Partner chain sequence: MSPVIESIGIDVLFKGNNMMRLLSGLMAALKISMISVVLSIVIGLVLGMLMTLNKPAIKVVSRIYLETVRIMPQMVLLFIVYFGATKAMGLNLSAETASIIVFTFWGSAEMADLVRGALISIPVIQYESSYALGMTGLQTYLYVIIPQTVRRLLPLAINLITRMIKTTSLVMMIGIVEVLKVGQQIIEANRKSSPNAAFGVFATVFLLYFIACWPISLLSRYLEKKAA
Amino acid sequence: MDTGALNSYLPLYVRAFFLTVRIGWTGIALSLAIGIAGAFVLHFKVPVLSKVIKAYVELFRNTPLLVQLFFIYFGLPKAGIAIPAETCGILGLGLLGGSYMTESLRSGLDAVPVSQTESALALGFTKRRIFMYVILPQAVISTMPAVMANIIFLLKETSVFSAISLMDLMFTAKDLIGLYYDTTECLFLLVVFYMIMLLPVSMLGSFVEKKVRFGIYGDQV
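Return the coordinates for this one chain only, taking the form predicted on its own.
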């Protein structure tokens, strides 16, 4: 292992790391917003929109992110819609993640007893307030493992952004390997930075899940 090469490449990986994190977490935020909206539509069976959401979920869950990015980055300009690479990455990750988040949150929403919705309606709550303050908190608790798994999955999917010329971690590694042939050093740094990005998220997810479950069931222990 050439420590001189590691020190030389480190600033490039740091820059790529922050770009990857920024795009990744912005895309995740978009996916959560889409997931909440989509789950709301599917749970309450909103006419027409529910069919649109189902079609969207099936389309994006059954096509690779790379294909979606190619369509957005290379295909849309043919129709006169040019999107910057970074925005393309955020949009692609958000749409892919939104399809998974929609299904995860919908399953959690459907698991909430109907009697709670009926009780809230009897108290005069609107459907929006029932969703936000009665159903959604319980759904989030029950779907926390799936949501955290989706977040980790989406962060790992950022590795395909190099295909649309984004200087992310994977692009940096491949570029340096192609230029200097320091394969071991470049891959080592790539693994280290992905661990830095993913391991805290995994640990935080496990911690939050335990805390949430203890808050619900702690009195029964």
Contents of the next structure:
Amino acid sequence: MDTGALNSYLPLYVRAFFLTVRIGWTGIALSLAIGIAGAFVLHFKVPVLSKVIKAYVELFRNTPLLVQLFFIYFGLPKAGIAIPAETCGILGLGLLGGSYMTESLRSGLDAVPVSQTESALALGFTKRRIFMYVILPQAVISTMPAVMANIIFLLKETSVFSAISLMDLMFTAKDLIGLYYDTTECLFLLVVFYMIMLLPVSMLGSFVEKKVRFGIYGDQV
Amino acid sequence: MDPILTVEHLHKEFDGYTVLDDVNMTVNPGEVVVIVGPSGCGKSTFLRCLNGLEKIEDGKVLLDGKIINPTGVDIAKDRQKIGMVFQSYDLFPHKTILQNITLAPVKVQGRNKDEAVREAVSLLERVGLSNKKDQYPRQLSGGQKQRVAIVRALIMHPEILLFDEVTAALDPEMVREVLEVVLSLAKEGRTMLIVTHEMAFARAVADRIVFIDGGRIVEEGRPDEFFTDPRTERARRFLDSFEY
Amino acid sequence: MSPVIESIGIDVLFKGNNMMRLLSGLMAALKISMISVVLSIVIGLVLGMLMTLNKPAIKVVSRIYLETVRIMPQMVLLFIVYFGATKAMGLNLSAETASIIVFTFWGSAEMADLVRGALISIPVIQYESSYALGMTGLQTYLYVIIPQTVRRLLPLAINLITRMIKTTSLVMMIGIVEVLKVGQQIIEANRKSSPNAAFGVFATVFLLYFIACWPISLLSRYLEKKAA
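Right, and the form predicted together with the partner chain of this protein, after the form predicted on its own?
Let's see the whole complex now, leading with the same chain.
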């Protein structure tokens, strides 16, 4: 491997890394916000809204991010909605992830046994308090592994951002390979930076899974 | 009369911890031996050593004078002669009651399917469950499942039956229906080795009581002697714990 | 043609054989997914069974393999195989072959993990009661363990198909002409006559993927409910 090439490409990769991380985690934050809202709507069976959320979840769980991004980035401007590439990436990842998070969090809320609510009612808790102190904490803990798996999945999905000309890690690698043909070096750096991005999260995920010992392995993709 | 089952100097460890220590026992044809003892004394492990579900560190188990080797080529054949019923019944959830019972005779013993079905139905009649034959295990109560598990063992025509706390997981009202089946098997002269916590039942069914504590046989004898006048202090304390 | 249809650019799809081209692009992606799914299921079954054996060497290797697949984006793997193999080993892989290799590598790991999970979820006592009835190891697998495993596995394996279909959308990034690429070509060719084609075409692609995946998702969910 050519260390000179590695050194000269490194700054480009670092810049791309931070861009990818920024878009990735902002998208994940958005997906969590959507997921929490969606899960509440489904759990409490809010009329009309829960139908809308269900349709949204089905639509985004059953289409690839790449296609979603193409529609948002290239299609929507023709309908008068132009969104900058970076916002597109965040929005796309947030919408895709939101559909997964909604499902995971909802099943966590639904999985808390009715007897928990009943015994809390018997103790004289109000419904709101039961939700805050009894249902929510249990649901959050039991869905942690699924949420972690979703986060890992979403971080991996950031690799398609280059398709809407965001200068992320993939874009940088592809660009440099095209320009200088240092394929080995470029791919090596690509792998290294994705490892830096994902390995800690993956290890945290395994740790959480062991802690929670919940029998499901996320429900990503 | 040669014994059906002989256990010589059986020694069993889990991770260096001795569970069974120098256990010796013989079971003669038609004899019903009941093993009692405190929880964790090793009595269930003892049963599992007999049909090779557990490897043993030392000693031997002989069936009809032939050594049972858990890793030997004949182990599957030997196990056909030893029927075993577990505490948690463990029917196969994906098969109907009838299929649960006929699977092994047809697939393992290569018996004619019609013949196996006929025998299964008549055995089910005997335990009062012939109307359940096309249902799945999840549709049955615990006591019913346990009776099916007994039938599943019986249809193999075993020489000896092992019962491992077969009523421990049952609701009190279901215990009786299972014990009655076991009692009727004893009456027809089956050879059985029973681990149980039901002392009244043990007394009624046993020809001989074996008391195990701390992985060793502490005392054995006729049930009337054991229950009215145990010889050892440990057996006395064990029996006292059942009175309140 | 109504002005609405023109203004949102759906009109291009009715010109010439554009719709057929789009569909055949989808077929190209589906073909790659199907081949990869079949290979993944077969390889995954074998690997999953191996992983339940208590062999340290198998444990270490499978752990590294699963962790690689868990953290490396399929895009990165695709690049490594497509560009890297050409360079490093002098292999001249076609883009299709490279995709099938990568998706099978990924799918087999997913499948193996599912198989392993399903196998270890069968209680030990199911094995023991089979042995107690005199069954051999093979008979126990055949009549007791595998039938129960398949029930739990089927919905998950079917779910893997939809994931595979969605993931194959990536192949356009290494130059395979699939539905997105065909879409781009159509938009490009009709830039003057239908300037808004991007909206209609990509909306259609979006829907096409949904139509391909949704029924499979529903089937998977139905089977999952039935198995429970």
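The term rigid core refers to the maximal set of C-alpha atoms that superpose within 1.5 Å between the two forms. Positions refer to the first chain, counted from 1. Computed from a predicted structure; not experimentally measured.
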Once you line up the core, how about residue 73: does its CA shift reach 2 Å between these two forms?
-> no
Kindly check if the Cα atom of residue 130 is displaced 2 angstroms or more between these two forms relative to the superposed rigid core.
-> yes
Rigid-core-fitted C-alpha displacement of residue 206 between these two forms (angstrom) | 3.1
